[in-house]
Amino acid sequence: MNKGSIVLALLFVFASCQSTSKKTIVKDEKTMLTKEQIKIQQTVADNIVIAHRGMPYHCPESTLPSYILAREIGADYLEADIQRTKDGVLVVFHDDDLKRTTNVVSVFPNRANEPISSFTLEELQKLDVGSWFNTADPERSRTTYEGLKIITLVGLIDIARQGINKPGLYLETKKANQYPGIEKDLFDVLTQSDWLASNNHNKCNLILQTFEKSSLPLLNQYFPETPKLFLLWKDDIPNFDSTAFKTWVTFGAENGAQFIGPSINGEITNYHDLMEPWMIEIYQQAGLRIHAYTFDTPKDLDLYANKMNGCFTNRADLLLDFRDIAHPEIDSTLERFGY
């Protein structure tokens, strides 16, 4: 083969990967989403009841009781916040730090500030994560609240799977900058429980969220087939206005997000309002569908409900109610369980 022929060979083979690479992402012509993304998205129904840390309206939030409950009533999702104990384990906590919702002052009271990175499992199993439901919400407790521990990402798992609704899992990835590899951890992890092995386009039973611009990348690269949002704060985002709003909409679409999470001014929550109508055009020019939170009161279904595809709840048997979905009693589900 002469110097001609084996350049014209090259150059063939060149184009011919130019031609494979653009084939693996094609773009939506409406949308900023892949058609991958698209079809990834439309795994995931409409309207879904996504159960805030469980219950925790009427139990101690992302505790066994609450998510129980959740599961019972027929919450389509449970949602969780994954951090990673000093040790490694992937455990189902929201804070920074335990002050809130443990005894963490009485048990540990030189380490009352520190993260759940500095906390082995062993030793955050001494704590106590119900009781101070108790106390803040007197009119909802139950003794049997007390003493209840903290669960792990595969004691989450477990629970999705008992019971009759088989609820899906929606997962964040909490503060991920202290836990550089955590994304790559909860792959393993839903690896080993074959949780990922029932996931496919016909039930979705798992989708991830993060805040974070460094970590939802991260989530594409080891869930490329997995539904995942982009969660919006206002604070977040430098120099707020309509254009680095796009730009920070933008970032969720073009890397792996075919849902945004905005935040609702609600009637206790009182968060940044970003379901205002321009907003929304913003995501619906993007091509993401919209989970919102927080929802915990009438007021905020008839302000928003409608105007989303999925709905994180702190009371899920209100929004089922809104939906004119029937669903056990609260109380006797609880004593059912043994609560």
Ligand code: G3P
The other form holds:
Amino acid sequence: MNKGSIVLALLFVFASCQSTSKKTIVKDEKTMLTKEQIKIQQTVADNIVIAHRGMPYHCPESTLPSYILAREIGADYLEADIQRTKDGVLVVFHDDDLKRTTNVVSVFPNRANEPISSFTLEELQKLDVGSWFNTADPERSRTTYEGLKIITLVGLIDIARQGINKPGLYLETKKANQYPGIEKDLFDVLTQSDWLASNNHNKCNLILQTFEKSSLPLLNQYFPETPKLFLLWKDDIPNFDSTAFKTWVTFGAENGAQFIGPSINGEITNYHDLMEPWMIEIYQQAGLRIHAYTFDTPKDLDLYANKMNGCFTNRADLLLDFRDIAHPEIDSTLERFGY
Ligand code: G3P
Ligand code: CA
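Now show the form predicted together with SN-glycerol-3-phosphate, given that the preceding structure was the form predicted alone.
First the chain shown before, then all remaining chains and molecules of the complex.
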């Protein structure tokens, strides 16, 4: 055998190994999903209670007491928006800037309009993320909320791990296009903290979500076996009509999502209603299960409960009541944890 033939033979063996190591994609006959996606979908229970930013009706959103309370009352998942500091730390925070829920105006008066990504973790930790709540909602205010700090993803993982209930995490790559590489950062933190390895496939401990078309395939690349939800916002869909809507939803199904996250026209939020019957038909044809957002009132639960498989709620206690699931009382639980 001459040198050329040996090289060719080696290349052939290498190519064969590559093709056999690749997973064969088998489509489900009835939906747009693959068999693998269906298998992953089934690891998430039906009717899950997703504590949206923790318990923001009772506590400042996305803070330690907010998530401790959600865990203690028995929410299935702690929902959190993940962003990245200037020095590369993943933190839990919803808004683009710090004005609404912190005292950034008094601590950094010249930087109040800057995005969270322009602050280091040390700078962010100088901010009070609790006092605004006491002003906004005097009825539920507590002096112990004053001086609360922004929490990191690692901090959120610690909260989820403690206590008797073991809620899963439902993490959103928020404004992912502002944070190139955040999907890998998320993978690294969840791996280093052993959160991925400790997954129990009977009660999946992690679901990922994004509004962004650019982020979903990247989440799928780093987390192929983790359930993923594609969030919907009507104004993101150009030239909105039924065809454009179906194409948008199909993108989710074809890029790794097993779940779809439509908004509801809730009594408090007044978002677009993306749960009209023709829209639900599109989700069902695609094979996507529905986790809708955001629920604040029993009336909305009544309206939508039978049309979805899980819901993001600012009042997990109301949803548990709605399902006749007993839970600890709010005030005494907060007091037990020093709030
Ligand atoms: O993640 C579900 C819901 O949280 C999406 O809306 O703006 O509250 O993150 P938003
Ligand atoms: Ca969110």
